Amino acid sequence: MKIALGTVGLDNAFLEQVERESGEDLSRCYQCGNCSGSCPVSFAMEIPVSQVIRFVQLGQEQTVLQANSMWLCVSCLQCQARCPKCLDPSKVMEALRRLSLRQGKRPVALAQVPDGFLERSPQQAVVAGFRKLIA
């Protein structure tokens, strides 16, 4: 994935969307990696997590909305519990769902999920799973 840096402006209106969504201040990440290094999912997703709140802060939108991170995290809370700010990144990439799934932008249609997979998955599994696509 081709990442553009573009200049920081005193005006970053994503960043402010983000922060007012996840209740996270994230102007106290200072890259330390810890929640990149934690993540169970890391290895799949297109921008590790502490790159994921870096272009949050540069208030790269589109490249941020555009990768699969967000969609990825699982919400197992490791980010949390390793970071020295006591930051929770989960809440960040839970904002960023909701703020994509109100631009219409979906990463899974209702209709691909199999036929039988509600019947056989535990309800937990399936709460979860559909918890991420509603805004």
The other form holds:
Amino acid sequence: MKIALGTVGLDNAFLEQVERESGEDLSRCYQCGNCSGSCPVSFAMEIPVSQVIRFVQLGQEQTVLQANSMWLCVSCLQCQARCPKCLDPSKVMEALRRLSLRQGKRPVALAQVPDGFLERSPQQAVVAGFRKLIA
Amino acid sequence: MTSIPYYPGCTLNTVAKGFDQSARQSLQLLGVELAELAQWNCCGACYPLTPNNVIGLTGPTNVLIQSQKAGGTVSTLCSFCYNTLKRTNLVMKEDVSRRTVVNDFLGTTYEGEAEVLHLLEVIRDRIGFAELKKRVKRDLKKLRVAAYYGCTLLRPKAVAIDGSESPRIFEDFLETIGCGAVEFPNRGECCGAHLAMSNEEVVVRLSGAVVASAQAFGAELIATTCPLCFFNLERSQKHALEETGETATLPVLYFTQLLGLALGIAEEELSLDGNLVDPRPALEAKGIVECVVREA
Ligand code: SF4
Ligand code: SF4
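Write the structure block of the form predicted together with the partner chain for the protein whose form predicted on its own appears above.
Now the complete complex, all chains and molecules, led by this one.
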């Protein structure tokens, strides 16, 4: 994807909001990329997790919230286990999901849940799915 | 017979009944009664990652308080429950401000006193592998079983069931009951988890990689501790069968079903028949259970 940086869209309030929500100090991140390298879903993310963090540092709210990355994060904590700066990117992803859900943006509408899924799947999938993706 | 408080969680009473029942029966044979908590609620399935989501801590804390009332220890089978309860317990132990909010809300004074154990730990630390070995009745013929940990038994490190980078507990358990444990590269990788609800493609890819990794290391079967891993590992194989014509499958069983087999429980009682990928041919081929003719 093409990345254009500038002062357009710069929003420090967004950075502060994500830091408050996640409890993480994003200035620690020095962009080593370990998190993206260990993330099992990088292949499908429009912006890999280390770059999500960079865009948040730069206050690029729209870029971050429009990407599919946070919705594909499975909370596996590989990024947290590998970050040499003891940052927890999984919390940043969760913070972004919560900020989006509060704005009414969600990746799956209930109607799109595959046929028969609710009957066959373990409840834990439904409970976790609701919490991460719907509510 | 000793007894240990047991938290089944929502899924083990419904779609993963075979997991629950094989555990109760097996532990009974080992002289331990899994005593279900008198009162319990869903743990929430996933630990609330953002710190101000305090309401998400109240459900699991309530389970911990019930456990404390029941004697102070609680055992879990499901990896999600294990992780959520253990992480929440850490918060209640160490984070004074969040602890205060949760206690004020619940009207309690809980400070993380309960101890959360996974059943594998109960077997290793309370019963002992040496004792377990003596109780084995059926020869599992060194069946090559891949020990699949997934995410929530291992991460974060503070709640890991064993070394978070190089765990052994699952392999040691399998060796003890007579399997040949297969330590494989993807044993701590994610199955796709709750994306089962929204993104089958990603689940198929992640779970498919776990299955392929176990196969490449010679596994004849995968053992799991989690109903959602079970669901994803099976579904990805069904998908592969239907979409790509891939035919090499790898059956999945809960570790307690293997335990039950080793302890001599009749196979009809272990729910081996409900799987999408039938585990029985692999067990029959090894001569672990008797061959029967089944309708296709
Ligand atoms: S691993 Fe940590 S320091 Fe490195 S890019 Fe990711 S968040 Fe930043
Ligand atoms: S927790 Fe999310 S961002 Fe981190 S490695 Fe796992 S999927 Fe990637």
